[in-house]
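Have a look below at one chain only, the form predicted on its own, in C-alpha cells format.
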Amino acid sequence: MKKIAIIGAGISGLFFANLVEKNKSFSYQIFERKNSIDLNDGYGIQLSVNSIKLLNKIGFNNFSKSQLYFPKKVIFLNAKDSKKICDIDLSQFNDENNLYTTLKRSNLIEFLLDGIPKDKLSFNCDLGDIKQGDKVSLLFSDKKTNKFDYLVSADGIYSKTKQILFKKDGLPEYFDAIALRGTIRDFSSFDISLYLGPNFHFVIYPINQNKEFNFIAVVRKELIKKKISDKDFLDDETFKKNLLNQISSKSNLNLVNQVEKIKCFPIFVSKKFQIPSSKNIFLTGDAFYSFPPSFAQGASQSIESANELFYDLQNNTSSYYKKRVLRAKQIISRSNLNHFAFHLSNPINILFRNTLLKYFSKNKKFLEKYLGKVYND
C-alpha cells in the first residue's frame, strides 16, 4: 500500500483526501500547520459546473440546499451609478445535476472534513525540511521524521513546500492589488452583481437561502514590501475603512454602512510554473499556481487539480503536470484579461469596453470558448 503525505487542509488537500479515502490502494495523512480549522468564516466562494461535477462524486449533491445558492446570471454594472451594462446567463452551462453554485467556504470545508476520519488529520505540523529520494522524508518542527511514497503539497499560495524546494523562487509576487472581503445582509439582487470602477471592481452575491451575501472587492494598490508583510498594518481598521471609503465614494452604494466583518488581503500570484524534479512530489491548487481572483476559479481549480492528480496516481500515469500547465494557462489568460478590463479608468476605454461586453455577453460562440471551455471541459 502506497503512503501519501498531504500538506495543507484547505479545499484542494481535503478534496484529494476524500478521493484517496475511497481507494484502498493508498493510505494517507494530512499535515496542517495551524492548530485547528476555522469553521466560523462566513465568506463566500463561487463554484462553477466543472468543480460541482467532481464534488458530486463524493456526495455533494446531498448537501443541504438551504446552505447553497444557484445564481442564474452575472450582471455587469457601472459602479458610479449602478446602471446595468449587460448580463451573462450562467445557467446555459448547467445541466440537470450540476449547477453553478455559491456558498460559504467554511461550509464546503466542513463537508469535506465529514468524509475524512479524524485520525487522518494532524495539526500543529510545521514543515521544516524535505529529503527527496525513492521515498520522501518529511521533517517537521517537532523534529519527527516521516517517510512517504508520495508528497502532495496543497498548502496554498504561501506554500512552505515550494519555499523548501525552490527557495526564493518558490515565493509568490505581490500583484499590486488588495482584496477586501466582507458580508452583506438583504442585498437587493440575487444574481452575481459585478460592479466596475476606475482601478477597482467589487462583486456581491448570495451565499445561501438565508439572504446572506458575500462582498469581495479588488483595488489596485501599490505597497512597499514592508507593509505587504505587515499583518498589523493590513488588519488596521483605519486602513480597511479608508479602502472601503475609496470604493464607496466612486459608487452610488453606501458600502461603508452595508459591508460588515471586513478583512483585508494583499493579492499574490505565482511568478512561473515550477515542477519538482522528484517524480513523487506534486503541487496542487494554489501551491501549484495562483492567479488573480478576477475569473472566480480559485476554488474550482483547487478541486480540479486534486482530481487530476488522483487520476494520475490511481492509473499510474505521468500526465498530471502537463495537463495542469495547459489548464492553468487557460485560467491565467482569462484572469489577467478580466482584471485589466474591470479596472479601466479612461472614459473612452470604458465606453469601448462596455460596447464589447454588450456584444460578447450575447455571443454564444464566444461564451462557449471563453466560459464553456472552462466550466464544461
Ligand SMILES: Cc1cc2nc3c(=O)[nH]c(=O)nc-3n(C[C@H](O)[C@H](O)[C@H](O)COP(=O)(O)OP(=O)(O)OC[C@H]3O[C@@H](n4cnc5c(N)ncnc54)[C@H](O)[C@@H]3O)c2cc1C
The other form holds:
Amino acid sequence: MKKIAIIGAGISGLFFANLVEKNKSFSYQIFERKNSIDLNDGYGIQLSVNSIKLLNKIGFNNFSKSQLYFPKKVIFLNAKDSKKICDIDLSQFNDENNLYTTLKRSNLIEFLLDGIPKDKLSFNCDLGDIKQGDKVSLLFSDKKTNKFDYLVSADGIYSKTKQILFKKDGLPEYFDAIALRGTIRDFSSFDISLYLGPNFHFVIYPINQNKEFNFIAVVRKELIKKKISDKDFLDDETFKKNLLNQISSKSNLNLVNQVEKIKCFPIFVSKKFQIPSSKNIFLTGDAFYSFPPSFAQGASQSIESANELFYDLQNNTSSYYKKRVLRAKQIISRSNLNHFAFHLSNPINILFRNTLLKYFSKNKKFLEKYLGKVYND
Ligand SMILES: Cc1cc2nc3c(=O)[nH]c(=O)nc-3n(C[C@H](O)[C@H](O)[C@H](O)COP(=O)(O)OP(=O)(O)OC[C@H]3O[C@@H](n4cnc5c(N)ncnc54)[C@H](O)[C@@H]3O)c2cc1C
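For comparison with the form predicted on its own, would you give the structure of this protein in the form predicted together with the ligand?
Below, the chain from earlier opens the complete complex, with every other chain and molecule after it.
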C-alpha cells in the first residue's frame, strides 16, 4: 500500500486525511508543527455549496445543526449610513441537501478531526527539509521519518514546503491590507452583512443558532517590511483599537463597543503558481495558492483542492495541477475584482459601483457566471 505524508493539520490536510480514511486506498500520517489544535477560537468561516457538497460526502450533514447557520442572502450596505445598496440571494445556488453555511472554524476542524484516528496525527513536527526522489524523505526539526511515496503539503500560506522547494520565490507577498477579526453578540441582521467603506470593508454574519456573530474587516494599509512581521506591533491593543476606531468612525455602527476578542493580522497572498518538479509532491489549500479574502473562498478551495488531489492519486491520473490552476484563476479574478470594488473611495466611482451592483445583483445570467460557476460547477 502506498504511503502518504500529509504536512499540516489545517482544513485541507484534515479533509484529505478524511478521504483517505473513508477509502482506505493508501496509508498516511499527518505531521503538524504545533503541539495541539486550538478548538476554542470563536472566529467564523463561510462555506459555499461547492465545499459543502464535498464535506457532506464525509458526513457533515450529520453535524449538529445548532452549531451551523445557513444564511440566505448577502446584503451590501454603505458603511457610512448603513443604507442598503442591494442584496444577492445566496439560496438560489443551494439544493435540498447542500446549503451555503457559516460556522466557527474550530467546529469545522473538530468535525474533520473526528474522522481521523488519533495515532495518525503527529504533533511538534516542524518540516525542516525534503529529499526528493522516487520516494520522498522528510526531515523534521527533531527526528527523521520514514520515506513516503507521496508528499501532500497542506502547510498553509507560509508553506515551508514551498520555501524549501522554491526558496524566496515560495514566499507569499503582503497584500497591502490588514484583517481585523472579532466576535459580536446579538447583531440585528441574520444575513451576511457586507459593509463597504473607503479603503475598507467589513462583514458580519451569524456562526451558529446561538446569536453569535463573526466580524471580519479588511483595511487597506501599506506597511514597511519590518512592521509586517512584527507580531508585537500587530498584537498591540492600542494599534488594534485605533484600527477599529478608524473603521467605526466611518460607519454608523458602534463597532468599538460591539466587537470583542479582536485579533489583527497582515493579509498575504501568493505571488504566482508554483508547481514542484517532482511528480510525487503536491501542494493543496493555501500552500498551493492563497487568495485575497474578498471572495470568501479560501477554506472552500482548500477542501476542493484536497478532493481533486485525492481522486487524482486514487485514479492514477495526473491532471491535478492543470485543473487546479484553471480553477484558481477563476477565484483570483473574482477576489481581485471584489477587493477593488469594495474599497472605492471616490464618490463618483462609488455611485457608479452601487448602480452596477443593484443591476448585477438581480441579473440571473451574470450571477450564474460570477457565482454559479464557482459554487455549482
Ligand atoms: C481575513 C481572512 C478571512 C477569511 N475568511 C474566510 C471565509 O470566510 N471563508 C473561507 O472559505 N476562507 C476564508 N479565509 C481563508 C481560509 O481561512 C484559508 O484559506 C484556509 O484556512 C486554508 O486552509 P489550509 O488547510 O490550506 O491552511 P491552514 O488552515 O493555514 O493550515 C495549515 C496547517 O499547517 C501547519 N503547518 C504550517 N507549517 C508547518 C510545518 N513546517 N510543518 C508542519 N505543519 C505546518 C499549521 O500549523 C496549520 O495547522 C480567510 C482568510 C483570511 C486571511
